[in-house]
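Below you'll find only one chain, the form predicted on its own, shown as structure tokens.
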Amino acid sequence: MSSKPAHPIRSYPAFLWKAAGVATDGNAAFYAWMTALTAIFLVGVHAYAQQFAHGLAITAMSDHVSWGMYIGNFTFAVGLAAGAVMMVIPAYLYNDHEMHDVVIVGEILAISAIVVSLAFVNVDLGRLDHAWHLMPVVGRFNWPISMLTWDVVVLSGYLFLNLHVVGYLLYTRYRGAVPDPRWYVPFVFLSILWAVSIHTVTAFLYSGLGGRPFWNTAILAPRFIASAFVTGPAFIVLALQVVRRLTSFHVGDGPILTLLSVLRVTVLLNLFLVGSEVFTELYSGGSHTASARYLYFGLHGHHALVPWIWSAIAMNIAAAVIFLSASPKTQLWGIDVACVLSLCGIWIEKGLGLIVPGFVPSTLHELIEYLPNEIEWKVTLGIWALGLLVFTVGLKLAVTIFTGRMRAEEA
């Protein structure tokens, strides 16, 4: 007896029953990450509406520095998604068939980075009934003048190509039927293209504000694209092992490989742009140089973020070693090390280290230094939970469906 794809209409109802099965089902290891990632979620809640209730105020933010870890944490995440597409190219651009069976991975990924990206911006706005005046015609959009509404029309559009790509994959291998090239791979290439422009409009949404000289460079761009395509990749390599250790999926050699290849150049593009940066503010001299000062050695007596951008810089610089020194083969387990480094040095170097000095010292020339409380931290943590359940969610139905245990009945 043959079998036929199932209906597109009739299985959808069916599709959507059986993926929530899916999300809420699973061994005793997955109930122990799920429990704890909501856990955490859910103190990053009860923060956050300590935070509704009382306003910014109870944070550690304040006119001097209106800026601080949502900010960061927000720049950190539109470059984890940015830099996912670093499977999607070898993957559709290269033609490689290895990557193109583990793909979906860092669509999925791309989603997660979107969701968690906007969930910052939307808890920095202190309250979200805020956020209608970023609603066109209901309050002011104001496109497109404003960068930052610039910030808001990528991220969501980016967002919708990779919810389009990774629903139809899915529902499309759920029926048992051939994806059609038509639907999907077009949104591909453009997702490709997107991906530069989520974090480049984000650089010049800093770059473009004349009063913080800090982020008045140039290659503000450059350096974060550079560092996008060292987070992404990294993130991808620790998902995939943990996607081939626990679970039925095959992941090859060649995935892995491709991405640690790519690895081994962006974090020394990362580091040179650094170093330039670095340069160009000190040695140049003068009172605009003031904020790089502050950061790498202090200030009058001010030197909260010294330790946290050296460290950053140690971490990178050991993340590069040992990407370049470490097999693959044989000493995987560095490679993983060297992942979790550069995601910890690159975190720092674009909240504590990039936005937090833009506003060190104030326009008023004033030092008021920052250091995030229990509150911001809470709901930070909470946001990156949340973020964890959306790609654990997404990846575990991803696997499912792909291995065949998740199919129509007709199919």
Contents of the next structure:
Amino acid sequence: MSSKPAHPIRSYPAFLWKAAGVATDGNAAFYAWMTALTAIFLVGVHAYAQQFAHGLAITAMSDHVSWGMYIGNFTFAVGLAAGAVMMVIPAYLYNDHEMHDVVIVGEILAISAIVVSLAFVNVDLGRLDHAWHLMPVVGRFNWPISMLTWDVVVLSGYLFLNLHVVGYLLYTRYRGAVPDPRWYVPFVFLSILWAVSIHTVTAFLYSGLGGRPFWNTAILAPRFIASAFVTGPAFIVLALQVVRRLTSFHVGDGPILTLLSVLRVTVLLNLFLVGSEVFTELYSGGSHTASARYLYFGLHGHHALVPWIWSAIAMNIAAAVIFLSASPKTQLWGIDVACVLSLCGIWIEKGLGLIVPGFVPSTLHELIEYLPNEIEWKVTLGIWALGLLVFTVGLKLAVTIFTGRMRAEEA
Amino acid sequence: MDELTRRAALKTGGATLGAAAFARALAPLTEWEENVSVDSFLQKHYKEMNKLEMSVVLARLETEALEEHGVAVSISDPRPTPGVSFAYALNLSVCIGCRKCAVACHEENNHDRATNNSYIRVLEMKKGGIDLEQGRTDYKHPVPDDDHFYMPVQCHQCDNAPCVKVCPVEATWKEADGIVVVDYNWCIGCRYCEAACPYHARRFNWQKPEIPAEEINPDQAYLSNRIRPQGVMEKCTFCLHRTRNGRMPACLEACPTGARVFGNLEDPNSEIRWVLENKRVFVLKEDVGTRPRFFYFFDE
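Following the display of the form predicted on its own, present the structure of the form predicted together with its partner chain.
Every component of the complex follows; first up is the chain already shown.
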């Protein structure tokens, strides 16, 4: 091994070139996975191109339910990005060394999930060609009054923080140098606070609307954070299981057990907050609670969301039971199942189950229902495929560099 | 062939196939009908344009209307008059729920024909309370029905407007005469304002509005009834192309019972002032703190 690290600037083009090679090279399973994801992504691109040309009229949204599948998925993806911080906190605040070795997985998840959430906002815009109006200085950025401008600031900030940390660590390791804490630790600590801010601001986006009683509740931000701290760790546990089965990268049991103890708390906290909300809505009654009644039991013969939300509750409860009872030593597969269940449950709860009832009944109490149509499903799957592509490439790069199989030529 | 060249060949083949598939996936974009010239893409915000720039934009929009809809229209940009502050009041005792106001709005404001869009929704309400949950908009029987009263709802032009607050790009704002307007060429179509409005007053152009040429109202204004582009928000503007030129809103003129009263709050002799001073008026959802300029009242 070279004692002198490669030049920090001159070796960058070669780094990018080799990274592109690593991203597109692998065994048959890797090619099959990437080809499948690309195909799904292209199906989404095709559906979006139709939507762009013919307008959002070809979705199932309407003036009554004017946000749907896209904004639901946006909300869930922001939670996933924020939840990734549950690896960063043990690794950096509690100096958990085993977690520190794999924390990059969480940071790559944060990047991928932000890419997904930004994609969902963009496909929801009626005028993508006007999106430049959102840029500070060139456009007219209604900051600090509009919560959406806050979301632009925190989401792009979180993306840049994580890109910097991941990029710096990977490039330094590639050069054969030791990462200088001054160049990344302050950004890591900032990203911890920032992670909480992205999901809080996203909750404020909805809870600040006085005309929508279903969202206009102080419990929304805490609920967002609680569910984010379930989905983030759950996704990472699954990712770590895959990494340690399919690659030579060493992932100990420690990080998985740490995430499991986080999950054992947050999964219950999330259920408790849901329960508090359900009680308040259903016990008091009145027209302000019509949306909750619609969501959980249906209203005046309309009950499109009832099977969805009860499936979500069932999955969340089942996940909680497994997390709390399964022994991680002998029943790790059980933990995997619970992770999948809680991801699916919260995807419904923080997706359709959160956005759609805000509009049903409408502010004039008209009952027009909504379920996503084929176009929205295709675009949605396409965006998640894109997210998994980004995540896979990021992980592959990290594993290749961390196992020393991609490094700079000796200086 | 050795392993490396075989891989390179496979990769090149894969990349070529991928690029072809990508181009095929994007093919529907060619069906986009919006007229987006460089000038319209780079057009400045309404408040940042001077008189000359605005006249150029108005001329361009008139040309586009001629090209796209085959009609010669005149698009003006009437500004608020100092000393004028508009308000609207609606007499619930005489409204019979005939929806003539909604139809007049549909025609005056060049709404999409197929969706039958209008800025006015008329609620049929159970007598004995003002409970929106008991109201319905889809009634089909002859009106008025004895057990009900009728409540048309349109933009309340709130002084504390949630829609204006939430807009991330300041594409919607309140003018000096109290009217909340939208710059259709600045709106990004995020629909946050539509979620924020407690009165369901905002509409989105889910597709490009379609109106037969002979039905297009050629008397248009930049901030009100010009034919909207696809993918942007729109709303009631108290017919500012009429009211800023001394006329009454189309919905008022169409009302057969005289239920609607519109005028200048700053004119002490106006009918609207008389109604606000002498009738027991109320505003819808006063508890959400929006401070509407649209009032309801009963005669008895």
